[in-house]
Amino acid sequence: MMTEFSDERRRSLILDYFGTDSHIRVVRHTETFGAPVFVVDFDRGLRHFRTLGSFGAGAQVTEQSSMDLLYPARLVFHYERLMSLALAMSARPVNALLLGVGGAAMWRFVRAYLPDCAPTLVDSDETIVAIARRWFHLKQPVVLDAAQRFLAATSTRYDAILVDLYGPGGPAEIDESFWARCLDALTPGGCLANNWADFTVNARVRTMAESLSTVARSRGLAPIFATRRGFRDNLVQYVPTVPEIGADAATFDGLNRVLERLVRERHIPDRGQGILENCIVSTRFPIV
């Protein structure tokens, strides 16, 4: 595991990774989370980001959120843009939830393109949290607890549940009980969306995602599955509970106009970025 290893090493993965003339502004260890974590300034060109990221069994380095130096509102990684469309899949977002803060990308995007919708913000990492308010722009309070234990307590409902929860060995376990708790705690007209990271590479991921299918269905509702063709390594899982949007978005084509309407209504810039370009969406886990 990478925690034998110590900070030099870490450091000359940073740099193999991003490139030796990328900035490292902090490596530390995180106990919640269970691996070190660290954040990184780099250049693509003419665009500046900073990532989170974190590492692994191997050596291996991974990138848990970028931000873009110069629009930081902006969602950097495809599938952020595609968890943002279950924001226009909710009837009326006036509240979210967002389980998993990461480097705040979606919140960021939230505040400047929803103004209107009131994130709560609920991680369980307290070191996490501090990274993202000091080198994010994280700026509002943040529940410091596990997602499985909020949703138990809470007896809020919320438009959007966006879920995004992760360690060190990709997703975090998630049940149906989880599940069933998420969906009781959207609105009538709400959205759930929950991003599953090498979804062709581990084998728990299509039996989780299953679950939340299962789950869904026994209610009535219809799941939808969208990822990048041949990109094999993220896949967004929505849950809408309008049966029209759901029937709706349930095809590429119809997925577009959820696209077309967020981008429309909301001011996305350069029309959400390709968002669904060279997409599939479907209603059943998909092999790619």
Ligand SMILES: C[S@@+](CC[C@H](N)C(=O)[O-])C[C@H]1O[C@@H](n2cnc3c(N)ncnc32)[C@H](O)[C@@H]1O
Second form
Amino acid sequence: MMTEFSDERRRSLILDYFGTDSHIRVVRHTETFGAPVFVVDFDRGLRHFRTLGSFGAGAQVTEQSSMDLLYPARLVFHYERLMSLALAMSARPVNALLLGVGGAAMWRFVRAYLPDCAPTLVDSDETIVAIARRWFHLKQPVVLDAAQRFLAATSTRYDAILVDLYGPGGPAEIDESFWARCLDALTPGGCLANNWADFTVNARVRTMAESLSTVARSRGLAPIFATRRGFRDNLVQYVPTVPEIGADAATFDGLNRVLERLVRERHIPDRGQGILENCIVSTRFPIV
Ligand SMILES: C[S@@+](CC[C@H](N)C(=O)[O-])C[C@H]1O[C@@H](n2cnc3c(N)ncnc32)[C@H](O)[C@@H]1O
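Mind sharing the form predicted in complex with this ligand? What's above is the form predicted on its own.
Entire complex below, previous chain first.
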């Protein structure tokens, strides 16, 4: 258990992972998240990054969120860029629900590139939210609650719901009733996207992704999956509620048209280059 490690040992694990010239800004214990988290600055070539990391099982360092220090609004992680496509699969993204704030990467992106979209932020861990404010430019209120409880109680409808709920042990426990509440909370024309990390090695992920597909199909909605060929890291699952948008986006060429629309309408940097490079787009849970 990571809690048995001293701060000194944790620091040395962080430096092993990010490089001895990286700069650890803070290491904090968390209540709800359930493992120590840290903020570290490091360089990769000419680029400077700040990452919110945590410790998983044993001594495993996990990256929860990252920020390009020169261009904080740009999404660093590839899966987050894939998730941003949900905003272009929503008929009119005026309000968005971001479940899992982490280092607020998606919030910075929405604020910069969709200034007419009002995001609602939900995260269960107070320390992580405080870190996002102190180290990751977060400037807006966050609902401090479990996403499951928040959704069970809300009557608000959202044009996009982006779900990225991870703890030290992997994905948050999410069942069919959670997905039903998510789909209930979408406006007609809305779109849901969920991030599945380590989807080829974590057996729970496939079951959980299939439960979202089951709930979606029971409402006549078709899930779409996208992941990078050969990386075996993250898989994004979309559920658009407009049938024509869903039917069009369910192929590589279709999702590429969604990307082109996002780039054109929202002035995404580098024309979104590389977002769909080597990606598999499928209507079934992919085997890669
Ligand atoms: C990978 S990070 C999210 C990164 C974020 N998408 C971003 O843009 O930087 C996962 C977050 O989910 C939060 N989380 C995990 N389980 C949760 C739950 N059941 N309810 C609310 N937040 C949860 C964690 O506290 C953590 O901040």
